[in-house]
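In the block that follows, a single chain appears as structure tokens, in the form predicted alone.
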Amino acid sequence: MTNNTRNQKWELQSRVPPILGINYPIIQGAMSWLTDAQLVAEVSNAGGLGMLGPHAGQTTNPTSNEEVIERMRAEIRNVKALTNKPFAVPVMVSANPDMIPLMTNLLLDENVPVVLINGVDAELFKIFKAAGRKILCRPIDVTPENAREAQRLGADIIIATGFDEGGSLPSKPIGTFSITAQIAQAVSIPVLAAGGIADVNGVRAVFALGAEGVYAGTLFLATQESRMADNVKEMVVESNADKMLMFRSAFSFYRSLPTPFADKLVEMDKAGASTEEITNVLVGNQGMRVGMVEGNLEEGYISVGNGITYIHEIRSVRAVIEDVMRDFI
């Protein structure tokens, strides 16, 4: 794409901003350990939708479910002190089942305006719809069938995640562009594309495929407000997707930038270790927190998406949003 094309003004339309009460159709992903009130509030204040992820703002492992809830309650209140704009918090359907009712009650008690449900759970949809909350649905493995079921149950927006994402990857290696087009054709509610989108051309491409917004994680990690370690931010800026390592886990696949710890996981995979053995090492010492928040590459990994190819500098959250959302400004 020529520079003239890159800089021209496109006319993109989206139903997402009026649904969520935001300015631009961009949602910051719920990345475990890597979000906090500062990042979330800054995204929301800049016109997107910020989202607290699991272990938001934390540096140590919790000792109980009750501690998880009280930590999140405190971080939600920190967000409210920094912005009066909408923000979101996820309910992890696939997580510890005992946590689901506790987290549900917390989000209702704290009047969190938008919830992310990582699955299609009829009871959760019923509860949050009755409470007047906006529901983002992000199935772990999105299909036309479960997207239509989520729409039937009352989801406001569906997130279509492709194999280009960071974190735990979908079980089927379908790229972001392919899955976005497939899901956009399957439902009538707005679809957000997730995975590998980190510049304005990626935004334009998924809109051409039927999406009405983007759900982005890696894009917000190399920002001034991100709590990710400075040495890891520099790694992201200096790297691109072809440097990534990939290994199996119980969740499907994981990818990481090269670190001694990631090398160990790749070697375990090549040597025929079971997915359970790899996963025990992967999460046993909370390698994402150690690697990405503490910057300890010997004992942690760097889970990012293929969008790092398009990240060339550390900028403010506002500058990032104004760049990738330029067609709406």
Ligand SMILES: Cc1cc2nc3c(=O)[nH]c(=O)nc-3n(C[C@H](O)[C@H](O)[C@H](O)COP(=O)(O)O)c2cc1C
Contents of the next structure:
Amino acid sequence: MTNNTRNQKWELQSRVPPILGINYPIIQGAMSWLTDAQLVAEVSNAGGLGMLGPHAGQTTNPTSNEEVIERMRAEIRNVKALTNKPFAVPVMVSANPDMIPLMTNLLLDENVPVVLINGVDAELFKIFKAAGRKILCRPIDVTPENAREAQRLGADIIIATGFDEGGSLPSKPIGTFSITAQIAQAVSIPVLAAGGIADVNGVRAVFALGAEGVYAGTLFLATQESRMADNVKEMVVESNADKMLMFRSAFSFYRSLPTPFADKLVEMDKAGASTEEITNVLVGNQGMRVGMVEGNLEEGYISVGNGITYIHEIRSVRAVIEDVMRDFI
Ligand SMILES: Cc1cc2nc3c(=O)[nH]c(=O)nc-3n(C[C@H](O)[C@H](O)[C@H](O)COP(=O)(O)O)c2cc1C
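Alongside the form predicted alone that was just displayed, please also present the structure of the form predicted together with this ligand.
Complete assembly follows, chain above in first position.
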């Protein structure tokens, strides 16, 4: 890999660290099943902002809304036992709207300092603003209009997610470069870029487009502290973005590194299966957990972003942050 900006001196500035009370403008995004207390605390201890995700620390599906809440409460307390730095939790940890008031109360009760809202919901903004919490807004399909509305309602930071990301993809195939510049021009609050950023050049590139930091997922999966299975970490190190498969899902699309299970989903898509049928197979047997946490490629998939091209070794969270944030050290 050529790395022709590596030895240049860069001077980047960001309003994000003072807003969130962290050292470097990097947030580890929520990732279903994968972002547990250990990873989150490690990111926050290393100067970024860690974020718990759905099913944090779990190996089984919950059987009730109350169980989701009690599991998340326990994991929030695990984070607090491991770090005294700020961390974040998303409000929407399931597709079930009944969960939102329950999660809201939990995050208020547990004094979670930073919340992620995956949409522009005036009522939620009001509640968390009144409680003095910092709001990260990440509309799944971010546009200049919804970013401006989030700013008007009091979001502290907007996350602009491009089609290069891992996890459930935005419904429009707009790459991280295009969306970052568009959103940075639309609002005056800081914008973080998400999707495919996994090395220092990616960080510099999104700053050139107007971002003031990065929101990364895949980068943190390929670390010693992540609970992703070792065989999957090896696949990430050995693969490039051109190896990725893509198939439809309930929201829009998913990518996966090649696995027999992902092949099946691609085949279903090609054969004209309905989105519902594909989603039932995708989610029904917890394919993300089975593939990524258990490392079972026959029955699971490996959802990662295009940034895998730049991941060449498994390092500690701290080494990763100090490398990609070198312009702030
Ligand atoms: C395996 C995986 C699971 C994810 N699950 C969620 C999720 O449950 N909720 C969410 O808001 N974002 C989820 N994301 C998206 C991340 O929070 C983040 O936006 C994304 O990873 C950024 O792109 P990158 O992976 O290219 O860095 C997931 C991403 C990955 C890779």
